[in-house]
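The chain that follows stands alone, in the form predicted alone, written as structure tokens.
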Amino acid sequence: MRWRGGTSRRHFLKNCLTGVAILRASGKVPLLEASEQGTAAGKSRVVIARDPQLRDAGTTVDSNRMLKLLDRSVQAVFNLDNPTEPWKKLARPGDKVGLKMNALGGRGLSSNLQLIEAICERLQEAGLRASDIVIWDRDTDELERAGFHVSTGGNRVQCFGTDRVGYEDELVTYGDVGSRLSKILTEHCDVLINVPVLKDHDGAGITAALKNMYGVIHNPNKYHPNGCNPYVADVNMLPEIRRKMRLTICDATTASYEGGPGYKPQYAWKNNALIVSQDPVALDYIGWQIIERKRAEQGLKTLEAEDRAPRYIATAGDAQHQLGTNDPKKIVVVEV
């Protein structure tokens, strides 16, 4: 598979979130190095990105637009002016890098293809080989029924479920979770760049970062009581999980507000936006924010109201957890 590169620009979210500092990538921002989560004067920045002509009059995503799209959310993260060298400081030549996406709204709201083709160009030209780099989530067909092409061994992108791998015989723990982890993520997987979508979920409220890596564990049933609270703030405390983790690319370019985690058309709308942020509480946070603003839009209760509020967000970010911040004024939210 060949990946393709192309133009396109604009930006996104002209009303100031409540109590978060919102900065133009027009101008220098201090330089962010990987190790520092994404942070800069004990702040951390989510990125956000949007183009209104991503899919033209269509309904699909012009790969094009797509790739320059990523590349101002990644180059403003790390506040670096070349595409390709934010990725050099996410992995090396000879690393296993996995991409782990959301593919359980088909077609329809699972991480996109042209996003995900994207991702892939840019890290093999950061030195990558095709073959270290592998598309997964936890379910094959469901990769497929949301247009992915199966792929394992060769000289090029591997693209597989953890059902064709399975999960590690002995649990992990952390706190109220115990879990076995895909082998996916122990054995392919040195560097783990997280690619999920921005929705509602009718018990956790919203999904996006942290709630992704349910898709890494064989029990995520297990931990929906209490609106996933605390369980997804201890999986991703699971060491494998919290060490490999470089950095969340959320697709926005298709959103939920009210339905979710499953498509429902009715429910859904063409947000044309990236968010990226190397602090996935922060990116949750802000994630919270723009789907309540939507809901407002269409004249919907709060998650709160519901009795649904994402309070695991909260949770990642307390001090027994350490995941990020969820104060806002402690998050920088940067346009580009």
Given for the second form:
Amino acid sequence: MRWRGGTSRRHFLKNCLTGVAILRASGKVPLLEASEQGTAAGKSRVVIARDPQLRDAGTTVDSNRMLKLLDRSVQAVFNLDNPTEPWKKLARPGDKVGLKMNALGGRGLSSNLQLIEAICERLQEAGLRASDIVIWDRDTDELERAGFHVSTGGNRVQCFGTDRVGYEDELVTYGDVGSRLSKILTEHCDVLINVPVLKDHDGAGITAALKNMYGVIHNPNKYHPNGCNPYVADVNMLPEIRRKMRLTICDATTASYEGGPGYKPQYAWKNNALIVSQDPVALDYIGWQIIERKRAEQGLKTLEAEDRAPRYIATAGDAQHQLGTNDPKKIVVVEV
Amino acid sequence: MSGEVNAQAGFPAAGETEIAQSVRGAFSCALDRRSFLKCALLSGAALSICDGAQPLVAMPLPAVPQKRDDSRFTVEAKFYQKLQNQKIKCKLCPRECTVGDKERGYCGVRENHGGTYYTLVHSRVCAAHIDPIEKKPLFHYLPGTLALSLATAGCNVNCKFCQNWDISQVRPEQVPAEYAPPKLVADLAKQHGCPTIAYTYSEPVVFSEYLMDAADAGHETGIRSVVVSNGYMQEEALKTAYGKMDAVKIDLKAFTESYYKDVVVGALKPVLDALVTLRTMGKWTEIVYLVVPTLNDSDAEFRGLARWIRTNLGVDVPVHFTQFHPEYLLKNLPITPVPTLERAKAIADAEGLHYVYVGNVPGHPAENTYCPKCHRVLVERVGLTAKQVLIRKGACPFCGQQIPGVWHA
Ligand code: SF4
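Taking the form predicted alone as the starting point, write out the structure of the form predicted together with its partner chain.
What follows is the whole complex; the chain from before opens it.
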């Protein structure tokens, strides 16, 4: 696809997006609360959108197909026909929107560039200014290694790591966690969209939606014992995270089933899918099952058998945390 | 992390004025933890500050600082084992983190680069002060002298009461630091009349490579080294790293595994083992026990601790029962009442320990050192100042009783 400015969308982002508002929102719509689900009867909807031709003739993801894949998945979450409408429910013009990606896996296994471009495009079409969108993770060098270019000024989509602005001095606590939050979250985001990668994790079992919030706190190294349980759930309970989180768009275009969280090509597979939900617990539960199926296909033991089942998912869904549901009976998986 | 309070983070203590004055006198500038090295060491000729900034890829960044080059702080770790798939197992502390490529261990200051493990904090000093040695506290080691005291970021446990959590519970890149290579540290100690370098404030276990090199540099110029540590360390690393120390202070945080698990996020047994190892090494060691109301202040614990020390280390090991102040994740508890500390001391005294002190209570008579035989005052202290030292040739001048410790430079 071509970008409106006459350059391809990919090229546009790489050169630090010039902030042309594509479409203006015609009026304010009520925003979805973080807890509001797009599914009736108290069930959580998890959408899996696939496109076997996503990469077509090579390894690079096709931008046009990615945009369509994103549209299909997000529209299915919100049950809406128009590709722009869901974004208007997530953020209003004037809001600052953070895309918390995962850049740990370098170019091989980080949040996909074309996916991030597509999200930025739709957000701008929903009336958001480019300069009000920030693509971020913990470390700027890691973002660059994942293929993103640093951008911190002008009328462009912003892109930088917390290392550039630091963490709040104040400690915030919940349960067993006491941490300082990234100033990107506290100062640059009114709305948080989580864009993790579906990966195996040697300590936690898997990492997807919930675990990606470790990139928001200053001391994630302290919360890896005991398979990250209950720490992952506790981190997600920190009020600023909980209040701002609107949607998880999990990049499962390339995923890993072993050897994670770093990129090991031998354990990664081209899955060509997005997993999208407003319930991070349900999303993680479904992501876990996908990884288990792949492991079985590869003749590997289950994570349970390896004593690294992601128990933090159940903790996140328990009565104390109520971050979502890990009960398969309460999850509706929609494949599109 | 060590129980010693970094001046910026801590509560006022007696002697603080004197410390501040002595420090200002030495460095001609008011010191706070973060500016110390910048203002003080720059005024000395020895330290070269180089920001090592890298050019930015895309845009000028008026509002966000540029990335620093951390390569000079990055030195291969000494205690680890290589595993398959570029993983390593750290053998420095009992946690034995298994760390994948590009990941860090629990302490946050050691990182795996392609199957080789590195410390990120060699010569990366984030806190430095000149303190009385009594502040460590070391009461039987060169009383009345000063120690050039320094720390890097990081800790291998996560005590809920940590007084210095803003440097111990952070990654090195999250706290301002300066480059202070070993020889510079030794030279500064000498230059400012400190017979000792003290590794303290955060947790020196995690900067073992640096303290070993700094101790070597110090010894070459006649400067000693002491460490203030949690003792949560593997035996081989302890022998190698703390073998270079002239004295050790261990924070024994409680006498139950449950406290170590819940409050410290560590384990008691390795610390007790470390104390025994230090004893067999003949290393001068003192013990601090921070008394936290309701959590580790029962008679049974005090008695169990005292008996264990008597049996395994002997009655001459100084034990300091110190006062807790609410901090970090334990703000809901009160300051330890002085009678609780006195109860702990009474129990330890009754169990036969010879040198039991009450700490963080300025002016308390149990800050003094008394002869265990004739009970006369041998070292009189007020807060962090040793006002009078009467010990002569390691003995009581009144009755001749040998007083264990390192009394003379
Ligand atoms: S020193 Fe650090 S990396 Fe090594 S085992 Fe201990 S906590 Fe883990």
